[in-house]
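So this first bit is one chain, no partners, the form predicted on its own, shown in structure tokens.
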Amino acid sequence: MSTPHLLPNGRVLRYSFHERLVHWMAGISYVYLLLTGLAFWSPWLFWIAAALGGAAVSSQLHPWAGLVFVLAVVRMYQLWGAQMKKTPADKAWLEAMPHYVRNEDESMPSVDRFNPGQKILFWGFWWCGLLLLLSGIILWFTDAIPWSLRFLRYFAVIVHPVAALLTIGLFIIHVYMGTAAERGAFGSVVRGDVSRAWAKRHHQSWYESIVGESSAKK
């Protein structure tokens, strides 16, 4: 993964093209999984499957979209997993959460490239993604599972929707934080860059490390 750096136009590269590509692969496949999954979960929402090409098409594409999502999540783990580890600064940030909720960013402790909230989101999707993969494979190949191992079917039937509902909650938080709470965050996963003011305000330690790297190269 390339190190974020200062750009010639005075902005800061937050996400490389590869990182953004992987992010959108995960996002688009997840939205498709969300819609088709809800369609098969409740008769009241079955119209979604009809709008997406019909029940047969949705049921066939759902597990394949699940594989795309899992592969994207695994790649994100390879890209960001090391940066998502808990640090001593995370505790101070979490204790100052009321200031964050009130948009009092000047009262928040300095954080690196990802704040503790983003780390919780990341690990939530990671573990739920693994549960969805395991339970999804069982549901995909149910006919191949012998009756003596029927407990696996019960496991999948319970775990798959529970893990999916947890990801829906995380997804709603992710969309809200990226579009409404932190203005400029959504643009960073589209264009890849943010303003220096945004970087310094929301991720000061990360910004200072970039400035330091830039100065060292000079």
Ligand code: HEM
Given for the second form:
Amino acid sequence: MSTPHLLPNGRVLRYSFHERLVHWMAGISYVYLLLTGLAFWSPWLFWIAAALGGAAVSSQLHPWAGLVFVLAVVRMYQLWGAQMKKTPADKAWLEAMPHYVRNEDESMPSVDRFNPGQKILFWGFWWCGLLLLLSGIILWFTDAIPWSLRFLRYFAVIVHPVAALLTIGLFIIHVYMGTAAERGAFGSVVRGDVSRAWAKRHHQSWYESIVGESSAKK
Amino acid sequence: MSQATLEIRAISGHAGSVPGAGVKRELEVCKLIDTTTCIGCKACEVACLEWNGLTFSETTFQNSYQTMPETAWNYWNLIKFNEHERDDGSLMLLMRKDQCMHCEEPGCLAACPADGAIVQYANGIVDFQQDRCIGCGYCITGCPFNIPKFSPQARKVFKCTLCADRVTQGLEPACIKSCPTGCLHFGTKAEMKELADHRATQLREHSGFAKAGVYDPSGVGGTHVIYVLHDASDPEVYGGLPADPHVPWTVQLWKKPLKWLGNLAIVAGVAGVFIHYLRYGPKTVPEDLQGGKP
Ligand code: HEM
Ligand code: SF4
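Show the other one: the form predicted in complex with ligand HEM, since we just had the form predicted on its own.
Zooming out: every chain and molecule, the one shown earlier first.
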């Protein structure tokens, strides 16, 4: 990539402006989808829809927000798809995951720009996003589906919430990791940069390739 | 406070208690449609449009007397005409008045996410409250009879009300009032069942319809609209009347086990990360390299 990864202030650029923009386009649309979706999901959460402008409005806007979300995810695929590919090294990392969970990061194998956990998150969102889109379109145009094709509706009312629940699981872990658990990660997706120490600690291979790159330039 | 709320037995998408649960003493009402004496005059179709003040819509022609292929958001009552060839090769013109069946266990109500958009009264009538409807169309998926219909203009769903407005005033539904042959009857469920059984017996014993019977499907807990059919063993020939209607199993799965499993999973997920934080705290980075704060 053309963006310099080593910034003049000694920090490392982790996400470009473009990447951050796409991330938040997905993030904000997802949160809206999640809140309105949960309102339709459970009578106990129906008040969320009232708070967001009324349930009829939420029902009408939810699918449009879904399209925004899908657009963002497709753009992410273009940006990150290649870097999210499974590599042979991932196996060792996943096997060592109990250490990662216990914050024993010094015992983890070094990883490239994305660790296997992030890859699972990405592909989980990618495939669930596809299911949500397909089932969501059926729910969107429920009334246009002829009686003879009603099995599509029966399929959509199960697939849509199941796929949503899977993403909710990923989302809970993702938000926890990105805010409370992994200090410095949130800044990387807001301001874009991380400290060298952070880069070395969490994405050593990536860090080394950047350092190598910039020293090669000099 | 309106007395009407005390007559409500079930409410869609409702988190709290039901105001009328078991409060009012009400007779369960029922409409009886004797398909064997229907002449297909469509008086009931017109009466429905008139009483409910529905807008007019275009009719279609597909080589039959039938007004349109299926009921519409502004056409709640439709006579279905079916040419049926009997085993002996003779033809029968079967006519069945199609409308909401007012199920005892309504799939629309079970599927609906909007608080109070669908209510079931103690007298058995299942009624949509359009001011509460959010236009999501879940009721269309929940219904085993293809009845709720979406109005694109209103972004709401409409269907037969069993003339709930007339019935609360002690009147019979408009379709019943208009029927010239007396093939439509209205009364309590018990009375109508008795009348229907009587008529079916008559058909079997005196009119040569050995398979005549009453349609009151148990898969949806029985209905508040019942039919007398010449051949109760094959309701499908009456324009797709389902032989054994049920709320679709995916809808049942979605609204009961999946809901609770999902809620549990979400709560467990949030609790899980919280407990993780309490136990292990954040991942910190030893700041031994240049670059300052993480
Ligand atoms: C990808 C494009 C999407 C489309 C076209 C779409 C469309 C829909 C539609 C039409 C409904 C029916 C409710 C209504 O309209 O009132 C619905 C429900 C729902 N959506 Fe989506 N949606 C999409 C993405 C998502 C995403 C990403 C989530 C993630 C949380 C989500 C979560 C939900 C939930 C939880 C429900 C309620 C399910 C239930 O009632 O059981 N949707 N969606
Ligand atoms: S469209 Fe049907 S399911 Fe949805 S809110 Fe309206 S009545 Fe309820």
